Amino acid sequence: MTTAQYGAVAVEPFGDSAVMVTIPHADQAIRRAAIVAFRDRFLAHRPPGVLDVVSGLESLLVEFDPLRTALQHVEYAVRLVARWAPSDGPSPGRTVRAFTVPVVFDGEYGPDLASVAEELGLTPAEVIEAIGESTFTIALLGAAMAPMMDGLKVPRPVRRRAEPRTDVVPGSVMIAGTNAIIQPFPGPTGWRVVGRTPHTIVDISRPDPVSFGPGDVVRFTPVTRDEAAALDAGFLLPTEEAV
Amino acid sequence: MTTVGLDITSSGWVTTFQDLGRRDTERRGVPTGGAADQHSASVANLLVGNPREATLIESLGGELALVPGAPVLLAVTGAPAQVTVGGAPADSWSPLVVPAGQEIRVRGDMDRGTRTYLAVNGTLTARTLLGSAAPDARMGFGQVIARGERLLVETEFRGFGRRLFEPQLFRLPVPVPRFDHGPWVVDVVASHGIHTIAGIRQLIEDSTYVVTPRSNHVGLRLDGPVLHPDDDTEIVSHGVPVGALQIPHADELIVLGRYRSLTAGYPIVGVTSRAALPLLGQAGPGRELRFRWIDRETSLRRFARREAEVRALGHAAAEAFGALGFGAPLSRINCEAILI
């Protein structure tokens, strides 16, 4: 990614104490990658008075305390950060962790497996193989800290369900587009449920309820139900740390 | 410092631990959450000498009642409420002493506002999630307080040796909001989406909207006239400020609350002024709302004025309690604005 692609940010006020940052570009993939890179850099150089940021697919909402800073200052900081060329490699000041997540893929734990296979013109076994051979990168933490990942290698993007499921159990591994996500708590979803991991993804009794963050790498390993039960899987922890 | 038990003798409809919400967790998928009416929650804490972000009790509907095992200093704020201590009427929006073994009862007037707040001098023992006691139902963090429970508060308060019927202990400059009977006027700053729907600005300004029972912490759903964009421009999933006015495909208006998540597909025509957010946190089913467009400068001026009042109360309370010799929590008063 070049400085030029990065430099052109749009900053729009949103209410009395937030701005929406977008990176205008004709190519959707560049818009999406550039905003992730921008977010990392902005957080690494967070200006005073900025309370939090909220990642969208192609945008970043920057919330600030209007009594400690002002719209103009935040906008100025956004433009300054955006003008610096992004460095290569992972986001600054952070180690990339790797996770190996055992998953039971079968008709009961993965009720959408058959329909996904049909949609892609594959057999269910080939879908499981494709998921197992994909290397996922966590793009962001979605609702309730769910790890949202990119990197599913399938012939074409997977559609969402026309009618969302209303109550998906925790640990469900779900796909849509070329993304995967793990459901941390019971709840509704429009994603396609293809399997289930015995691990606890989010544990609210821990000071830090998750062990992963954006940029971390995830691989799914197919296991049988018996193997899953024998794992005595608890809170999901990384298998290795790579710089 | 002593630990005092608070026996919950009535818990109303929904009573929870609460505070001003999580900080810096939105980018990890956890909304700030926290007291729907941040002003009332802040003031309740300041009235008892606590930092404004201290854990307190939020109650929605019905009657909250508790009996302390030792004298406690507490304050009730929020919606207009009938407050009694040992059966005798007491004031809300004021520090109150509840003697050991006496019951304080709080019954909010649901026609005037939905939530009451009860703060107790000291530190309430409560579980936290990501640094906050605020509930997050989505993550299974309910924080519900039930009848029969005993809460624990660590406090330096030992009583003043006064009787209940003596005149008010303190005269503090308390910024008490108005909870009018008629429609509430909510200030809104226009946002980008307003340009995608011709005539929406005028329509919203001229109409009255009614809060429906399908409302919750995620958003208030309002009955009233709306218009939709002519074209189907795709709006991809993005973050939204608390108080955003969203127009879904159905004919309703949604004002997003402190537990909102990303939104997609629907235009956002404006965002509620910070100074008006506490009022929205008190709006319950049946409440009529009117929206008034204001510019960003006016919005921030109002917020700054409101914040100055709260700070003035904080300083006055710190002086009053300091003069009485109990000051520990006060030294931690945090003057940063943490209303989101």
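Positions refer to the first chain, counted from 1. Computed from a predicted model, the values in this text were never measured in an experiment. Rigid core: the largest C-alpha set superposing within 1.5 Å between the two forms. What changes on going to the form predicted alone:
With the core held fixed, residue 228 shows a CA shift below 2 Å between the two forms. In this overlay on the rigid core, residue 69 has a C-alpha that sits 2 Å or more away from its partner position between the two forms. With the core held fixed, residue 197 shows a CA shift below 2 Å between the two forms.
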Given for the second form:
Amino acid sequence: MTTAQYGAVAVEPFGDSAVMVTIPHADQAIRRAAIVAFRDRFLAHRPPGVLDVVSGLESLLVEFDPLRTALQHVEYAVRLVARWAPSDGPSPGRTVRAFTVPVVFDGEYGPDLASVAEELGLTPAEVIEAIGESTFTIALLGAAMAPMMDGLKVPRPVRRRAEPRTDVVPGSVMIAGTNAIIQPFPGPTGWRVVGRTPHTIVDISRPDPVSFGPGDVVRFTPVTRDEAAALDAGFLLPTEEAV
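Beyond the form predicted in complex with its partner chain, can we have the form predicted alone?
Next comes a single chain, given without company.
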């Protein structure tokens, strides 16, 4: 491990062509924020031979070409960058943006809303209120560039579905644990579907195809179907720079 301003960085070999970087801190929020800060700094100073950087909620997998560099060189680069990493806030050069996402919460658009409420000992209206009062931070872009975010404030973590859904429509807002995610494209998921936004969040025809980036801040706002239809919603854009 090596000490950084936000704590300690653990670097472990992962096979013969990758290393796994984690933040062994007791506070989950610090672990997640610190790995985002480290990732941004590492990408800005990406050493030769590194092929890919794969983000997890609390880890970073650094893959490299063993014909161009060696394990010990990558480990050294990781530790060197960790010592430079900022203590908090976004990396230099990237502005954190704030998004307000309108969501229709009802039985059709949110087929798991009632079961989530029952699990948490709340009413569906109280679950919607909890989601609307939560402030989410984008931790990473997952499969198909889906934004995975932290910050759901509910009495206990929400379980995933025992039997995944096979075809969830784009725009579906889903929760699991204390996280939320928006489905960019049709596909399967084990997350609990609680609502749907009329906005598009990934459009590969655009120069910048993804609405969000890691570190951005998201608030969900409940709307009715009529209000959603009146929005004439297209590609989701930020409402402002986050303070």
